[in-house]
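The chain below stands alone and is given in structure tokens; this is the form predicted alone.
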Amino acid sequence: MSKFIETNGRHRTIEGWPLVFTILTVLAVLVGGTVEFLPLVLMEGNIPVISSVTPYTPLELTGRDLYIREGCVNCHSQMIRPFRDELERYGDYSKPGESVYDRPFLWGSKRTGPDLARVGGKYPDLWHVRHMEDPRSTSPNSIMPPYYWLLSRPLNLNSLERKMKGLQRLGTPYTDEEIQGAAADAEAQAQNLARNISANGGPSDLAEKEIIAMVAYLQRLGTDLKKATK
């Protein structure tokens, strides 16, 4: 008890010196930040390369930002752990090489809904539209809230080039030509997806709505590994 009182007294003394306490706090943050950052630089070459893993298309990249904006990552992890129950339910466990172009990465174990690491291609495009508009229409017992505004909000591609340039500087292998043609590529992919959704009985005006980018992103998840397996 006496040691506790002595230690507590010293701590209170340091807290009473604002300048000293601030300097010590900054040093602690710098040391902690360095310890966390250095492995990312020193171990980058140790990440297994999966040849079939490619950067997101401009439309998928836009959909990923919407996925983060709407908080989907708070309820749906994108990391299948190497446990039998997870492998049987979700598929092969997640590999580090799958996420080399994810900035920020969306791994995690918090699940209110199912893991989405392998959701790409599991359902038709229209299913995702209906699910986002009204989750109970496709999954009767779902507790997920509706995201119906994605079907009406216009798709904004104005920041695509700046976003891809930033990712290029961080190491994502986008070419200058891909960056310059990002908006056109996104619009072309959106048109193809929208035609498929409309042909299967869905709305016919989704090519310029946010939902189309969300569908593109969800349909991409896990497909790189499937290509590698084939």
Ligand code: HEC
Contents of the next structure:
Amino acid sequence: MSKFIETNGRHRTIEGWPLVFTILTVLAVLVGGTVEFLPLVLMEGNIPVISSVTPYTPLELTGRDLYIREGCVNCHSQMIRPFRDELERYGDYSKPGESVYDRPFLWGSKRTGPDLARVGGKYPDLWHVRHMEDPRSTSPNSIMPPYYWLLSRPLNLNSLERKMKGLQRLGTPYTDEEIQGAAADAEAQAQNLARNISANGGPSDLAEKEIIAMVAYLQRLGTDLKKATK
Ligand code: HEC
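Alternative state: the form predicted together with the named molecule, after the form predicted alone:
Entire complex below, previous chain first.
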């Protein structure tokens, strides 16, 4: 022990000078931080592009904001890790290029419920309506809370244009025409979804309710890669 201290004498001495030691520590952290941070700003395209990954439609974007509002991320991750058990349960692991249009990202770090990164297309639209209204109606013994108000609260598309403009400024490739036609686009997608839900025996008045946007968003999750293999 005493030998160890002797051979590290210089270190001991520096530690004995608080001011010098503080300055040296700050320098070390600054250099380390710069080395980690610079590539993020200097290198463009440091994320492998996946050409089939496209921005969310206006309705999906609205649903995504509801997902954030309701705090679904507190119980659900959207990040499949490259481990065998996860691949077998959820499907292919998540690629960085899949979440380039997620601002803020919703990878999450808590899994009280299952990962949702590839839930799109796993269930029929109507299943999601029933599950949101009362999780125990589709999944006996589920501990997920109900979100029945999504079925009655009106869908609000007022801030859609401003939201998309903001994303456009940050680099999401929405065209000006897409932004101007956002509300109409969302309404059309909502009508389509609602028609499918009522045709399958679900409620017939959901086209202008929040649930429609939520279902659109959930059904989109993880489906971009499937488009690529089609
Ligand atoms: C308190 C934790 C909790 C919260 C909050 C929560 N969930 Fe869940 N969720 C669960 C659990 C547990 C399950 C598994 C049982 C079930 O299917 O209900 C689940 C299942 C699901 C499933 C089915 C996944 C699959 O692959 O079978 C979806 C979709 C889902 N939740 C969506 C949501 C959405 C959207 C929200 C927010 C509006 C939300 N959840 C909020 C706990 C939660």
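Only the largest set of C-alpha atoms that superpose within 1.5 Å between the two forms is called the rigid core. What you see is a predicted model, and the numbers here were worked out from it, not measured in a lab. Residue numbers count along the first chain shown, from 1.
Asker: Provide the displacement, in Å, of the CA of residue 21 between the two forms, taking the core as the superposition reference.
Answerer: Its C-alpha shift, to one decimal, is 18.1 Å.
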